[in-house]
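Consider the single chain below, provided in structure tokens and representing the form predicted on its own.
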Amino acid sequence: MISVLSSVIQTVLVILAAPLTVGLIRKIKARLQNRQGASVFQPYWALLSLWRKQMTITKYSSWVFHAVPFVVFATSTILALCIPALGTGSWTAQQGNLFLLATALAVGSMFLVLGGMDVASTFGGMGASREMTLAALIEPAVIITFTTLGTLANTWNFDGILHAASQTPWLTSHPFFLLTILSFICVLLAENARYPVDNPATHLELTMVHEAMILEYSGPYLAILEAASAIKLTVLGLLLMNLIFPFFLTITSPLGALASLAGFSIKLLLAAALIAGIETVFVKMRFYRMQEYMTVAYFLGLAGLILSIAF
């Protein structure tokens, strides 16, 4: 019962904190560029504003167009259920494994593509085509990176993985794990349509990928899609930070719960700072060079996997 309650609390916390992650990234990025930037709470007001607006839906859309926001949000929620955000021991983290996470990522991307193609708009089709190309390039890196995590922990569920990492931090006991971390960062940026793969703030049709697929959505549907995107970014960012800093993941007392909550906040800030720093230093790559980017990610992950098996 306690593990189930822990799952619910952690999932709700991730969902509520997801817009804050986006706000922190924008704020830190603005400060790094000598700009004031909007409030870190601006994404919350944007979601509320979208929720109150009326939707404009073309008469040529089918049931797929209406189902996409809910399916994408559901897959993002599954990601939040799989990852121990506050600490290990939750029931869903014990049941969820690497294969479930990879499947949820693939299903969410697939339905986004279907939503972009459903209304037969030029931009939607272009974004869907580019997204499928990126998905084909990124999946090998995703699989090889997750396989390394499972190999090191001798388990495929995230609760076991983070528990093993907390016992002996892999960056100190297995220095080659840094290669896997670098591959994971590349995967995180590609899965969340961030620099250098995509520009999340663009409205130029020649560079749009993710934004092109959701261009036809408005009002509550767009709010749901934006919230789902923020949740996915938060989940992968927290997973990355928990692998690098596998501390404060044991909740055995009220004091431990407070320490886990503080660790959650710090890791969320570190993840936002890392992404903001990358987006400040690197520019968006041309689309035809994406195979080079994902090839680097794949071979980094492959090197980490080979070394984990060898040593």
The other form holds:
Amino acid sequence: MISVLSSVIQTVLVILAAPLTVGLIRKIKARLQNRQGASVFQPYWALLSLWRKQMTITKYSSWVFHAVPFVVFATSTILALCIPALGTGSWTAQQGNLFLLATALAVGSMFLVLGGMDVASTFGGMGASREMTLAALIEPAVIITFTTLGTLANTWNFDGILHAASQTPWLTSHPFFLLTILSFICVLLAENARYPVDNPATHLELTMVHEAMILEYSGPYLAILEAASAIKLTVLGLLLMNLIFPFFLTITSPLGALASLAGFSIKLLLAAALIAGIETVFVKMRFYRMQEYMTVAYFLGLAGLILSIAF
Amino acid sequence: SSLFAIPYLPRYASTYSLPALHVASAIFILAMQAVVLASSPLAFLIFWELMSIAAYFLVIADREPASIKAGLIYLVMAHAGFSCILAGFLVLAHGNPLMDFTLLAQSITNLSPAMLTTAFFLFLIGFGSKAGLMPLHQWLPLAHPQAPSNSSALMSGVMLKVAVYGFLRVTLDVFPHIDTNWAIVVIVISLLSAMLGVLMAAIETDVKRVLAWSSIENLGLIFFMIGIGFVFKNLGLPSIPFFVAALLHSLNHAIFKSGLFLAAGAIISERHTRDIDEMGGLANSWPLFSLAFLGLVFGAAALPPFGTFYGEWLTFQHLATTLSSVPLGIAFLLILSLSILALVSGLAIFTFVKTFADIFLGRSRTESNSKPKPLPQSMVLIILSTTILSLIIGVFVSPIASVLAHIFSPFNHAIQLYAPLSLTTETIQPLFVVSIFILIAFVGYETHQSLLRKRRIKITETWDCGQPINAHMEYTATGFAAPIRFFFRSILMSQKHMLTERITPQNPWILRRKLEWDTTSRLEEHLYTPLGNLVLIIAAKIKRLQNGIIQFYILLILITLVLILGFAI
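Alternate state requested, the form predicted in complex with its partner chain (shown: the form predicted on its own):
Shown next: the complete complex, the earlier chain at its head.
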């Protein structure tokens, strides 16, 4: 019972905090670029006003177009349910097999792509083609990183993995775990359409992947899609921070719960700072050089996995 | 599939000779069943040959030049494969093909290792060529698309599985032991086939050829599961999950591939083209059909909650779990296989998303097409039933897997209808996965309805940057696959020719440009053409024997007789 309650609370917390992550990233990025930047709570207002607006939908689209926002939101929610944010011991996180979650990521990008193709516009098709290519090519890196986590923890769900990590922080016990972390950062940036894979801020057709696919969405559907991508970003960012700093992950006692809540806020801030930092330092890569990025991500993960088996 | 033929074939009554087609189909189905039932190599071989010949007549059914060429290539490959299987059996049975499988298994225990190795590779070539493994795959993407769609469904769905059955039957029942080195050869070949198959499927734009290449990919996966199963068996690790995954994947592939071929047939009969580049916009006219197709796409891309996912999941999970308990060399092999499988599954998703999106979504890319007529109910229902069957396997995967595991170890597997799937140490609960999907559908539908009720949806044109856009500006399947063609250009070696032509001879700047693609595999050029030339040269040399002198022929007969007698003694 406690475990079910714990997973519900964690998921709701992540969903509520997700727009804040986006706001934090934008704020930090603006400050690093000597700009004032909008309030960190701006994404909430944006979502709210989108939700109230009327939708315009192209006459060429079919039922698939209407199904896309819900499926994409659902896959993000599944990630939020199955990857613990606050602490270990939640019921849904114990059910979520690693490879099942990898397919949840794939289903999410697949439906975004279908939404992009269902509008009879070149922009949608362009983004769709690029997104699907990226999703296909990042797959080996995803599987290899997940396998490393599973092998190190000897368990195949994220609850067990974070539990094992919190016993002995892997970065100190296995220094080569850093390679896996780097590979995971590459995966995170690619999956969330951030620099250097995609530019989340523009609608320029040279750079856009994610934005091109959701170009025809408006009003409530757009709000759902934006929220979904914010949730995915938050979940993966928090997972990264929890792997680097596996502290404050027990929420059984009231004190522990408070500590983990504080840890949650700090980790969220750190994740946002890391992504904002990467986006300030790196430039967007040419799309046709993406295979180099994917290869680097894969070989980092491969090295991490082989070392974790050998030692 | 035969049910599908009832509404489907009359549409092509002018193209095919229908009575002949029915006879060929009937013989084909009968022969495939007989192969599986055969208890002796002789019966097996006879029906195998019958199956191949019947399939040949299905391939050439429309009597087009392309079909006849494809049929000829198929016939040559089928017979090369057949003679390898025949030779394999003869090597094992000391030239006596009349004993049955159990006797055969007893009699070969005293064969030398070299003989066993020869026999194994003869079988691998024979069954592998039928299953479309590299490098003997060339006939498959030529022959399968040429047959009528309901026959393609049978050929891809069932005939390839007969090859899997033959391989398993021989390797598990007859051979006392499969060497690890042999198994590694199987693994390498099958991974190459899976990789090449999925890459070609990703860049192909002919809908039936996409499906044929995807069959090569899936057969590669199945043979991989079998090969890695033998490696694990020899290492003393649990190998049953892999064999179960292979059978489960065969079953799933038979269902979703049949469904996809039948659906492709329905689409082609409406659009009168096999080129995905010219399709689009079918989802609005055929919503239920497109939903069924999307389900099959989920099956083909191995996504939950469909059955195919669980076969691949078993493989991934079992590979990953055993990594830390095997020697480092084997672990490296497993990691490499895992990465290739991951890339293959990623590209499989790419392939089928491309296929679905370009056939069903957006608007039709050729504007002349009028609004498609509704499909006959019976055709939609048959395709929907394959989707539902695939889903049912996904939901009840644990009892099915227990039954399959029962074949390999007849104890210790209680059959429970709703239990989580647990052949390895990890478990997965199919009902949990399915309920998530039902929940998504329900919440999505309710929200959509409430938005409709509040009149907050307005139907407009696509945003066009201020100037009208038309269907030719949409991304085609060729365009969609361009990044894949670019990233894998060193493997695919596809060639792009820019043809330029001056519109007015004086002006060098105003040009008409045209792109031409050549995506045929270089393998054909480098392997098949020299081999074919070699055969022709030898044939020309042998032809000199045919000199028309009767005494010379009698001498030849005499020499043959003496040689045969010499071998027999």
